[in-house]
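Read the single chain below, which is given as C-alpha cells and is the form predicted alone.
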Amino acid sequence: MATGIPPKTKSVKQKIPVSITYDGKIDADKILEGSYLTFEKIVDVNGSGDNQLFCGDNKDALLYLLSNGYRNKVKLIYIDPPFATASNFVNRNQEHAYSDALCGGEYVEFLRERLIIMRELLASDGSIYLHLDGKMAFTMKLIMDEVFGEENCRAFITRKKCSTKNYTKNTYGNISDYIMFYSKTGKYIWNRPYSPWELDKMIEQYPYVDEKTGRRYKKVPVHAPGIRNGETGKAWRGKLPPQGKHWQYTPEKLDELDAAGEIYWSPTGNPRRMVFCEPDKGIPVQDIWLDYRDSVNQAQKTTGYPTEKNYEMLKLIVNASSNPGDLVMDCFAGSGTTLGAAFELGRQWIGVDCGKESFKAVIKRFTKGLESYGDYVSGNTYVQCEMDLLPKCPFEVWGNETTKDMILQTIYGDEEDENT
C-alpha cells in the first residue's frame, strides 16, 4: 500500500463542511431546550440509583438525564437503534417486540435529535458507538460528523454479522453491518484491545528468529517518504536515506536501537528495524471484525429477543472505551446485552427502551439468566448467568402497580411455579 507524503506546509484554505438537508430538521438548541414527559416505568437496581432501567421514549429519558445531573457524566454510549427496515420484529415466542417503521428524513431526524442530547451527556473523554447496517449507515455517518465532528471519528468498523448466505441469487450475500466509533473530544478513554495470537499467523507475520534471544521478529524499513532537512535527513553510519525519503528516527535514536539489538544489517549493509513479536500481548484488534457474529449455534445463550447482539463484542467495546466504575449507557437497550457486559466488567449502567418485551428481556437477563438459543422443542430451561447476577442485582420497582405486576410475572412466572 502506498504511503502518502505529508505536505511541507499546511493549507490555510478553509474546509467546506458537508451537511444533510431534509424537511423537519430542527435546530440543535431547540432540541436541547425540549421538555420531557413523566415516566411511568423506571426500575432501579440495588436501590442505590447506580444502575437504572428507564421504560419509555428514550428522547424523554435522555432529556430527563440531562436535566438531572448527568450532563458530561457518561463515559461510553453504545446504541443499536432500528435499522429503518419498515418491518415488525417478534421475540422467540413470536410475540411482538418492536416496530421499525421510520424511514428517510423522518428516521434521520429521529436519530439525530437523540444523538445531539447524547453528545451533551457524554463526558469530555467519553465515546459513542453507533451500530447500523448498510441501509442507513452512510447517511448517518454524515450526521455523526455533523454532531460530533468529523475529526472525532475514530473508526468505521465492518462486522461480519452472520454466516455465509448461500441462497443469494442476484447479488452478493449481505453478511456485514457497521459500527461507527466517535469520541467527544481528542482526549478520550482508550484501552487498546488485543486478540490472541494463532501460531500460523505469528509465524507468517514474524518469520525470523533472533539467534541471541530466540524471539520471533519481522523486518521493517527505518526510512519514510519525504525529504527532510533536519537530523532525519542527514547521513547515519555513512549512509543517507534512499532518494526522496528520510530516516524515521534521528541518528541518535538509531544508535540506541542498534545498541539494543533492534537493527538488522543486511549482507549489503542496509539497516532494517527488527520488530519483535509479543505473544503474551496478542494482536491489536483492527476495524474488520469477523469473530462476533450474532447467535451462530444452538449452544449460545440468549434472551430470545430479536436483533440481540453478540455479548463478547459488547464486552470488547466496554473494555476498550471505559474503565471500571465508569457510567455506560444504551438508550436502545433491547435485550440488555450492553447492560450485562457493563455490569460484568464493573461499570455502572443506564438502559432505556420503550418496548415491553425489551423490559422483560432485561429483567430475565439479570434474574433468571439466559436460555440456550436452540431450546425451542425441549422446553425452556433457564441457565443462570455465569456472573450469578441474582443475589447481586435485585430489582426495586419505581412505578405503578401494573409495572410491578409485570416485573414480578417476568421473574416469577408460571414456569417458575411449576419448577418450585
Ligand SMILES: C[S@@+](CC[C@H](N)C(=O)[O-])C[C@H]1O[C@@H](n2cnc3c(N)ncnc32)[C@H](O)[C@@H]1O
Contents of the next structure:
Amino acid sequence: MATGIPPKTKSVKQKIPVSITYDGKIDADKILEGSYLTFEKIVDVNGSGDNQLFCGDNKDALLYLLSNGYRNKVKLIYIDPPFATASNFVNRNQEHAYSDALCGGEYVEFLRERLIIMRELLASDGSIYLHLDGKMAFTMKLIMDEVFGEENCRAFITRKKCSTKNYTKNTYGNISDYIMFYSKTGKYIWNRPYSPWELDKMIEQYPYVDEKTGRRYKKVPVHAPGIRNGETGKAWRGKLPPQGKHWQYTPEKLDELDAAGEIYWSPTGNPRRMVFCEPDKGIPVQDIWLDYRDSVNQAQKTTGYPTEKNYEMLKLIVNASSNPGDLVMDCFAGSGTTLGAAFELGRQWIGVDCGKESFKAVIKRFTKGLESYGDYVSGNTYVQCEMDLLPKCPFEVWGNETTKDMILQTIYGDEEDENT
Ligand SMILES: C[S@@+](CC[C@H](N)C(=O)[O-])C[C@H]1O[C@@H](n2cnc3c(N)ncnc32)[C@H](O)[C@@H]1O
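Having seen the form predicted alone, could you give me the form predicted in complex with the ligand?
Expanding to the full complex; the earlier chain stays at the top.
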C-alpha cells in the first residue's frame, strides 16, 4: 500500500463546492421556520427519567423539540430511515409496519429537511450516524456534506448486513449496507471502540516475539515518503533515510525509542520500529463491520419488527459517540433498537416513529423484552430482557385516549385474553 506525499505548500486554489440540485429543494431557513402539527408522546417509558417516545411524523416532533428547549442538547443521533425500496414492510405477525414509497428527489428532500432540523438539535460535541444501503447512500452523502460539512465526515462504514447469498441474478451478492458518521464540529465525543483479538489474527498481524519481554510485535518502517531539510532529513546513527524519504521522528526521539527497546536492527543494520500488540485492549474497530448482521438465526431475540437492526451494533455506536447520562435520539426508531441500547448503557433517549406497530414494538421491548425469531409462529413466549424491566403503566400520556388504550392493550392485552 502506497502512502501519498502531502505537498509542502498548500494549494491556494479555491475548492469548487459540489452540490446536488433537484426540483422542490427548499431553503434551509424556511425549513427551520416551519411550524409543527400534532403528534402523540409518552414519557418515562422505562422509568429512567427523561426518555420520551413520540408517535407521529418526525418532522413535527423535531420542530417541537427545537422550540421546546432541545436546541444543541442531543449528543448522539442514529437514524435508519426507509431506504427507498418501493416496498411495504410487515412485522412477524404479518401486520403492516411501514411503507417505503418515496424515491428520487422527493426522498432526498424528505430526509434533507429532517437532517437540517437534527443539526440544530445536535450538541456542539455531538455526532450523527445515518444508515442506508447502496440505493441512496451515495446521493445522501452529498446532502450530509452539505448539511454537516464535508470536513466533519468521520467515517463511511461498510457493514455486512446478512449472510452470503446464493444469488440467481447475474451480479455479486448484495450483503452490504453503509453507515455515515458525521460530527457537528471538529471537537466531538469519541470513545474508541475495540474488538477482542482472535489468536490467529494476532499471530498474523504481530508475527514476532520479543525475546526479552515475550511480547508479540510487528516491524514497521521508521521513515516516511517525502524529502525534509530539517532534523528528520539528516543522518541518524550515521544512516541517511532512503532516497526520497525522511525519518518519521527526530534523531532525539529515535534515540529514545531505541533506549526503550522499541527499535529492531536488521542484520544489515537497518532500523525498524517494533510496534507491540496490546492483547488486553483489543483491536481498534475499523470501517468494515463484519460481525453485526441483523437477525442471523431463528434463536436470535428480536421484537419481530421488520428491518430491526443489530442490537450489539447499536451498543457499539452508543458507547463510541456518547457518555453515560447523555441524550441519544433515534427519530426513525422502528422497534427502538437504539433506544434499548441507550437505556442499557445509561443514556437518556428520545425516540420518534410515525407507525403504531413501531410504537407497540418499542413499548414491548421495554416492558416484556424480546422474543426468539422462531418460525413466524405467534404466541406469548416473551423473554424478559437482560435489563431489569417491569411493566410501568400507566405512562404519562401526551395524546388521546386511543393512544392510552393502545399502550395498555400492547402491555396487558395477552394477559387479559388469557384470563377471559
Ligand atoms: C428501517 S425502519 C427503522 C428500524 C429500526 N432501526 C430498528 O432497529 O428497529 C424505519 C422506520 O422509520 C419510520 N418512519 C418513516 N417515515 C417516518 C416519519 N416521517 N416520521 C417518523 N418515522 C418515520 C418507519 O415507520 C419505520 O419504523
